[in-house]
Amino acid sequence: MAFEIPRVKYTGRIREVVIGSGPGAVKVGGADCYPFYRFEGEMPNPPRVAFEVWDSEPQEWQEWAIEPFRDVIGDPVMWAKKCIETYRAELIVLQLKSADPNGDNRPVEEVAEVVKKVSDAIQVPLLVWGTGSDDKDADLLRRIAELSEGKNIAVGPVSDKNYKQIGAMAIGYNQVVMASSPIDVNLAKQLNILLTNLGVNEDKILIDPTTGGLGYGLEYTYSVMERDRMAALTQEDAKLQFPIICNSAPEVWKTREARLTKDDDPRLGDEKKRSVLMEAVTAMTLLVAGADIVVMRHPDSVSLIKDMIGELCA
């Protein structure tokens, strides 16, 4: 007697979420089985990654951070076209840096004008992460969405304290919201609940449930994203079934593993491969939970993630 593999059948279904406009345009989500469970399921359009560019030149990277980027770092718009060109990326993520209210707090109108610079030079699909200050992201998102008008970008973080200015720009020119909520699935299912109440349509939500990295959280937030996707797949919790974004990068390189040289502690090996493959297995094990969307910051981490994903979804 042949051996059948057993196979479980979903009554739910990831919303598909479009960013970006043209050709360039991206498609994620619409799976409706567990993350590479296509023996039981569809997985229409394969996990993305987007790489991440700052607003300003960053200040404390470590050197093999910034070596792929040396010739470009001082320029977002030099930047993410290197991030395309050289490096074939299918997103940007502009992290907004230079707004933070805590650091160089830079005036709206400035920082908005960037982002507008580097939607204009390139063709693939642009996501904005602002500060994470709700009212310094209610003034700078609102702004970005109506100077972006027609490029159907995603902002973000959106939380509970700013849904309503961010959420109805959003609505009055078609971007894509990115919705934010502290590792948590009810609060991130009540956010969801808030903008759809709001008027924001679902084909336009993102989930970001907050992201930890490799041996800071991510078991945690790996928990959270499991149980989200066993919400939407098996218990039709159509509050729950959008796409979900990690914005990865910055707390992969922030940690001290990723920080330390071979000189600070010979244990750790190379500081360059080390970091790497740091943030290499923290988008593996968050493709794995559920994520849509990794924000990656280094070349060859994003390399190994696509080949990965390749196999995967062969």
The other form holds:
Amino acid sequence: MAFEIPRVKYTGRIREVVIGSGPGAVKVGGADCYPFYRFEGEMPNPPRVAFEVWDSEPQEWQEWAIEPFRDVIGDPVMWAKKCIETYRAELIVLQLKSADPNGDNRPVEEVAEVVKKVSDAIQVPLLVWGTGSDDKDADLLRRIAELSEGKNIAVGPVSDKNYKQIGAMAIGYNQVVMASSPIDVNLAKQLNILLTNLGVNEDKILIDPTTGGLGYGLEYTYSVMERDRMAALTQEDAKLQFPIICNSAPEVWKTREARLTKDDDPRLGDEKKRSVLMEAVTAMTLLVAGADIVVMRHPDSVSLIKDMIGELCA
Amino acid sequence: MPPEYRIKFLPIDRTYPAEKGDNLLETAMQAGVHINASCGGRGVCGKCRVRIAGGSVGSLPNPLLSGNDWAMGFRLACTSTITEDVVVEIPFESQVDRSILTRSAILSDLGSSAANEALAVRYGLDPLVARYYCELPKPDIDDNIPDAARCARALSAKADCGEPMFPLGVLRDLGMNIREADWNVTLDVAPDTCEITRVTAGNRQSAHYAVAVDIGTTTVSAELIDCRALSAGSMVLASSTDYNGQISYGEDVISRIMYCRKRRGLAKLHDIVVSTTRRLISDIVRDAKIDIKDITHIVIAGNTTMMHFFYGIDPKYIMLAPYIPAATAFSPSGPESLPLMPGLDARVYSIPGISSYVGGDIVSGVALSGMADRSGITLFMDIGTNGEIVLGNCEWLLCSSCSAGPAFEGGGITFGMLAAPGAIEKIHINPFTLEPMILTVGRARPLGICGSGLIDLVAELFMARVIDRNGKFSLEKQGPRLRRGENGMEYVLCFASETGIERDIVLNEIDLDNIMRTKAAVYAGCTVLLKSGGIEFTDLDSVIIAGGFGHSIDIEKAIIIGLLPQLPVENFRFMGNTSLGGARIAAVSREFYTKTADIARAMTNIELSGNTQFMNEFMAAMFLPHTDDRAFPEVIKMLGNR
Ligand code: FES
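Having gone through the form predicted alone, I am curious about the other one (the form predicted in complex with its partner chain); can you provide its structure?
Expanding to the full complex; the earlier chain stays at the top.
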């Protein structure tokens, strides 16, 4: 008898979610097999990289992270444009760092204004990432959802504490939500149930499983994502059949290993190369675990990852 | 059988049977008919007004009803009793959309005396300490054997107890005692060790009692048992329950063990649990008006840590990995080694346990449930502080403890209480007006909420959409009973004027979190145990629920909150405090007592602490009814599109 390669039996499919509108809109999800298992099923929409842009000039970035954006780093609109025009970004994530109540705590209206400017200036889909403070995000993302009517942007992180406020506006203004839960399959699922019960359309949800950077909990994120995908694809768990987004860039770039220079510790080698590789390895790992969108910072690591996706989807 | 009457409720047009003398409000509750009632059925709040549209009920005028109302047929449902077929009209303010009402599936405690006696008969009535009356021949110069041998000789004619021995304490006064009794004495004999444990003057055979005690982490219960039950009618003569005095030293066993590390800590905790037990014994002796000297033995069932405290054994290693108790079985002891209270020189027996976290209380319950005699698979769950679960049949038994917490015994709940008079035990909530319908134990003024009431309350608030699926107050609903209190949002079940405590009885966010954790731990424990046995919920023959959270449990509501698995109601049995029940039967049946040791040996313990599968199932169960909709299809259907 001829040898037959054993196949996984899939019973589910990830929903397709469209972000953005017009010709630049991007569709993610839709797979009916494990990530890149294209010999067992279909992956109609390849995973995407989203470039991150901050809403205000970052104060603590490494010299080698600033370098590609030095000319635009004080202006979110120009920064986003450079990502798109120079580095071919297909998605932009705007990180609303300046709104953080533990930091600058810029008022909602001011920050929302910045978001509007960026979203008006670009053709590619915009994802807006709040502060992580439940209360602030409830106000901020609500306002942004309202101001961005018709743009089909994605807003998040939406937690079990503020899903009602943000979810209701997302429904009203037809935006996508990024449902964020702390590295746990059940919590992810519970939030999705709450959101769908609220009336959020099932093709308007992305899962944010909470991302740990390489060496800082990436393995937890990995196994939770793996289990998310197993439940969604082989156990017909409808409430987990949503695309996954990983906001990984800030996690990678804040680690000690991405900050130390060669002079600080010669054993660690060249700092730029090291950070770029750390970012690429983190993103690669997340993609292999099932991410549909990874958020990245450095154009060099992005190009490595795009090569990888290209090869695996060829 | 008393004649059955038909009670018709309008306008929802539901007819429900009732017997003469049944309370109208209770009947409505059973029929799933909502009538506003917030004083627990005390005739104080006046909310339970109904109009009798046909037939009549037994009811007394009440100042809350005007003469005009009375003439028009208005009555207070809570103070009306059934005397004939009757048509009851529910006033508009109490009405609920009938589609929402589910008929309750209330199971009452099965610890009825008939069941007890049946069990005692099956195992044979043979108390752990027997009583014999002997008229001893007076000694003379020809019959000059010692007093002790004289007693033994007289006894051998009545019972087969080998060569009976006298403990020193009994022997010291023997000579004087039998002479003062003029040679007519009652001998208490413990057949297991062939000891004569006491000598009493005269014939005391007609007064032969034992005490059964359940020592729980949160509560302690005791019962006075008539050892001659089969001839004397009811086996349980009196009972009493109280909080374990140790509660002030920590709510769970771990914090108590920690306390033990303090200087004199163990001695203190030992004293406290013994004095709680002593108080209960005094209560029941007083209630039953018996002489404490006629109590020949005591049977104790308790979790392993509590037994350590009771016997004064250091439990410290229970807490440290790999969690080893000093012992799980304890040999019978007399007053010399364990003085309980003056006048009481009963022998103390205890039901053996299995491990640090599955103790004699569970073994006792399992023996009482009969699950170890059946071939069908039973899931036994004791919903107490430790939340022990046993799965199995006559061939195998698996057990676990899931550290559920004391929520359903009233612990950690702002207005939680034991199922004592004044405890709100049944609750309905009108999903539109959010007006409650409550019944209290003993129909006394409400003092707090017991476990069965908490289950009803969470289920009803959930169905009324006051609580979301994540077990948090939904901010959508508003009404006079919903407000922001010191501990977040709260629902007012009774306003102060209707209670016996002059404070509003509420359920707040912290209470809700505690209930969620408890119910999740219990359900997760069951899931893991079933998986370990390779069993699905649907393979279960029966599910036995034990625990001191009320006199009854509404199975359907417990399923709605995901405390119990979704199975047909007929699969469930509620047995109340089975630990106490087992101790009760053991007191009167030596064979049953032996059976508990067999069961303890047969059980395999599955450790849940630090078990990742358990943590995962726990998170999945921290939702209403559960994260996995497929496990609760009926509840999900009821919820509609929520
Ligand atoms: S008067 Fe009947 S319940 Fe209060």
